[in-house]
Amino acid sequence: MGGESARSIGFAPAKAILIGEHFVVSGAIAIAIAINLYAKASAALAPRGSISISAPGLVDGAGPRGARSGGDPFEPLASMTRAFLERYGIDQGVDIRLSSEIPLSAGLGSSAAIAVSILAALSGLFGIRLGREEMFDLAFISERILHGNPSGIDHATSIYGGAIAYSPSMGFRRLSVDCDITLIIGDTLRRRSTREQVLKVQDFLKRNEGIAREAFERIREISEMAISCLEKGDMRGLGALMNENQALLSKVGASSRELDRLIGAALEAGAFGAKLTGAGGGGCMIAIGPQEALDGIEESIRRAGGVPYRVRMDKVGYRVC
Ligand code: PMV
């Protein structure tokens, strides 16, 4: 046989959820930006029926609850996969290879930009635009399979790009935001999963009515002004809003000894707001800080047993090449 055929290539960034994980999941509003860490999918045609995922540089692949029960991990993105070519009515298989810069079950939503960028891939393969619903609507395939109840944010900011601001009920509104928003990550490496923070926090909830009320009260003005500080370029009140968000979500059981520490290293080096981001207890913190002192929130990070890096937001969201 000749040589390879034609590879389409697709890239989607990872995110950093700024204000409200978790209570997203109830329908509060969560503010998120795609950062400038990218998962890459590159697909070539393959024989009828024949749908074949491999990511020979991931660590345990893009589906690591579908790894550790012993499943093929890669089974919600074939789901996802064999639901667009059904939408389309394309009677071939595809051969799709993954890579990524992401840190997988750390908060950054790893997953959802693999399952992005894989349909990215398909979509310049196959010649087909496809609308960013549509985006939206395929990726839910297999983020619904690998975390049960997911609120939609991962895979809406990877898709859109930039700042958004979104609720399950009201959708996702873009935010105009003009200046470059620099996070320093802290990676505790210490993985979780998704699903499990997502289902003991939703319990939490449901068993203190109280503290659940006014977190919801509290989350919602805290994502208005979240929203403004954004819009305005405001990060010293965006970082204090985000030390408020952390202290609620380590009331709702969310944090954890590892990103506690993080979270002072940075706030003691002169970040304006630290938390964490994602699920949480474990996976990744965030800080925003003045630039003179990022260096500093860095390094105080990582002696504080992390691992620190600098993102930038990503504009674009995800890319066909
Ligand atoms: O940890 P990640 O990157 O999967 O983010 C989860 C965010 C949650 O709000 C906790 C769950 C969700 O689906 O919104």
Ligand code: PMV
Second form
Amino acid sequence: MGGESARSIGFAPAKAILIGEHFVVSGAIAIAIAINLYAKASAALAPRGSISISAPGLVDGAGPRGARSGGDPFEPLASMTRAFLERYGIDQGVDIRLSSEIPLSAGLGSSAAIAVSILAALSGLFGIRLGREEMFDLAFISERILHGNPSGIDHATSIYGGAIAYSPSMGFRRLSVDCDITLIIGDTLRRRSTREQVLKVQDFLKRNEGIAREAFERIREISEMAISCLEKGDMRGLGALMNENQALLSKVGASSRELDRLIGAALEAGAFGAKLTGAGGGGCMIAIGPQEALDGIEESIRRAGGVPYRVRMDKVGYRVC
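Show the form predicted on its own, please, because up to now only the form predicted in complex with this ligand has appeared in this conversation.
All you get below is the one chain by itself.
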């Protein structure tokens, strides 16, 4: 384990949902890719019984907007860390320091990436070869506290990297995507609670069964076609499906004026497709387009009031240093 000054560092990527958010709760397939924005955790030994978590430079800590009012914003992560130590019979304290380049509460899976980066750092610190399924189970502890009943796609994508398809009935599978994927992300800078936004949309679906049934049937078809487009490298086809998915998300109340403005700006600038990513109601949108249009898409999003990021698919997932 090394001396008291030894530190292990873990990195984990953010995610963008290309297809299927909200409808996945009802059994549809959601598709996500890991992207090259990263959370970083460093872990070192600390006195027995002590779990110290700090995040200098991270506004409000690691995803506190999902924490219960008045609670410790790091408690979900501390609970996960305690579970790790107990599972592997480690009678030792840890000091964890966090940093992240992933916008918080924006639909990019920041809380999941932070959790996975901690587990990666802990596995390196204690010399434990942590299987990806074990990491998934442990990361679910903090995600469940933060988000109530998450699908798990956020931390699955952060763990495995690449492109992931998930449905409640089939579980997760990694897609065979050989092409490089570049996305333009547009951040509305409007923050919202994932838990509250999911509950809002699910309430709408329960109260509007006809709309829900129609949307669910179509999203199942869209998801299957999107998998085929991804595995063929057909970005134009994928973009058209993203546009149709966005129309359904707007219909069930998941979008917002800010998101619609940035999505419209991206499409006018030549994007193949654009949609919200994550819970919606604010946060981020994503766009794909031809290489020659990417600069214009970024500028168009900026002029519409958003903050653009250009990101690529991360094919590796978490790392331990």
